[in-house]
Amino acid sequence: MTSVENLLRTAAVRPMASGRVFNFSAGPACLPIEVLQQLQQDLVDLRGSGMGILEVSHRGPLFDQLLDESHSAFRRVAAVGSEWATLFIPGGATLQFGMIPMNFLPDGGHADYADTGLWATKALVDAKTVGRVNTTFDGKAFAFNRTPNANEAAPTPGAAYHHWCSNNTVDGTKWTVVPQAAAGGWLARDASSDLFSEPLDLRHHGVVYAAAQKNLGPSGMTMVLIRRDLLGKACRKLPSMLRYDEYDKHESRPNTPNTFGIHVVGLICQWIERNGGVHAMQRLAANRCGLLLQAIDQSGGFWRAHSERACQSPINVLFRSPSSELDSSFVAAAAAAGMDGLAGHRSTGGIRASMYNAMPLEGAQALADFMGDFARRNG
């Protein structure tokens, strides 16, 4: 019997009652089972219309109702007032890397960017194609294993905005302090992997955006919160599909939108509300993360965390064993035992457990137990 087979025979794995695997992928990520079951029905017959969600007109009264419900549910969970616009925009978060500077980085001006990991780096690189950018923090010097402290990432005078990525999925780090914006400027936050995993602090922000495929729904769509006073203030002429005010003016329908994705976001926001809201999501994230960190600490040095503990993301936990061969064996054995998507990003290697809102606590417990068993057998 191989070591993997022996591990599978003895490990205390708790499969989901539905027979589905525990999906630890960084995205597309697991979705709430009750939302998926509702979507099964809605794909065939949406609210007795005789048509599925993929078939209804984006200008018809039924979708008008769904769009309003999705906007309203998102706004309730975000706890935003009328001074904020909520937009459904295609293209994923990566499109926002270009849209923000194209709209708000003026010719002859500059913006600030904190580089805390892969996606923050990509946002910075795209912004440089538009105009002048100052790097307020360079995480490469620390192998991206921590985020800035209160005395770092200071804004530069006159910067139009300061861009930051609050949770870094690739490196498993989270900011412990909210950065500052220059006088007269504002913050732009990439919240793709932690939006609605905690209460949303909008102070000093002008734009908050999040790709849907982690906490909100399917890939290919982004939720954008933008202050209404910024709408219509694009610093240059742009095509309509690259202007925030066009999405607001047309209720996120400047063309045929991702009707399915919009519906899913609404259902997930309603699911968050039914399950205690963002405060409950925050507690659940802390408990899931705590189980894995405990397994790392109790492994006698077998497991090593990538991130500094003070900056540890509660959403993405990165760790590795004494060798890449053991890492690969663990990922394969875990997948065979019903825990999928644990391979680290190609730029970091190791193991990464991504645990978004829909991940049940039982998933984290099953993984922690599996980590303990593996360490005892291979340490």
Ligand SMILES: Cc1ncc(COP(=O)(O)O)c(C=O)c1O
The other form holds:
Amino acid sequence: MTSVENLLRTAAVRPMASGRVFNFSAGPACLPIEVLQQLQQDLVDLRGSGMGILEVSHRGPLFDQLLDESHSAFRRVAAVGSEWATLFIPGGATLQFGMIPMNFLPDGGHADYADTGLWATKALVDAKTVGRVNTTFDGKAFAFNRTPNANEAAPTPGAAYHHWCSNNTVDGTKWTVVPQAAAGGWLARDASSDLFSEPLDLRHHGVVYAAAQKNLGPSGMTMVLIRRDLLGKACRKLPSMLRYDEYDKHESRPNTPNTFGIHVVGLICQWIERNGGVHAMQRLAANRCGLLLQAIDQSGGFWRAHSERACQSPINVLFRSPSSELDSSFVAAAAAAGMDGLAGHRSTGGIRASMYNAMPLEGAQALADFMGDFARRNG
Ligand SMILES: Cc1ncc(COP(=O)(O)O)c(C=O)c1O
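With the form predicted on its own done, generate the form predicted together with this ligand in the same format.
What follows is the entire complex, opening with the chain shown before.
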């Protein structure tokens, strides 16, 4: 009996020893089981305080300690120096689509945006509500199946910053080169789906941000790295919650912050450190992705990948069978076998396997086996 048949036979049985499914959702996504178990404990009694993490004061000494630990762990994993501020900001990555131009797109100036996928488009559309935007790359014509090469997405003179999305979650692509910023400008990177899945390259950057719900913890908050010299350089007057320097001045608590989320980010960063750091995460991502690509390549044309191979995201792998009906039955059969969250984004259809840091290699192996079996039975 193949491993897939075994999984199907025991469909009611969960595939992981812990009794959990393999969750391939694009985010919120799977988190490390030991972090979840630690949180179970912390919800009831945080470090012997007799109160849970949701109950302790955000200004009390216990939370001071957690905040400090989360900041420190995040900074260690990011390997940033003192010239960078690290901020916990509510509102998801989408709030950064607005905050960056509100702070740094001056009246009469312009910013560059590379349009490489659904989220990059949303960032660009939001920036246009604030000021003048130049599109340095437009991937719509080829359904966002590739990212720019070294000769494309050139910045334009005078652009305040150049915004790029390094890993396109919905479209399954990643950049193979780092874009350039105009002279005097800097790069703004949306790293929501690949922060800490590889070493962080901060060269030429002013801001890097990532929504937490993929590699870092709960949805509704975002990690922002911002160059210290940009703090306080907002080009217009803004309410306090939209100003980066306010978050920095108040240690990410200009108001009552997401105390739970901040704690989770700290635990996850410590988990990354215990498991070999970002280099190990990068190797794991490449191995997981390699298993799925091999299943696609060995299917005799049954499975087709969406992305050009050179631009394939190691995190989000999009593929299709010969028909949308087969895609749907694959997603349903996989779910019955304990592999959840495989339906493609509503804008693209097909199948999408999202594999963030907490996805074990066994999850990718189970999916690859399942793909092979499905192709043989339906090809
Ligand atoms: C690359 C990217 N940017 C931005 C977002 C939006 O994040 P949020 O929903 O937290 O605002 C997502 C969400 O999936 C994403 O994948």
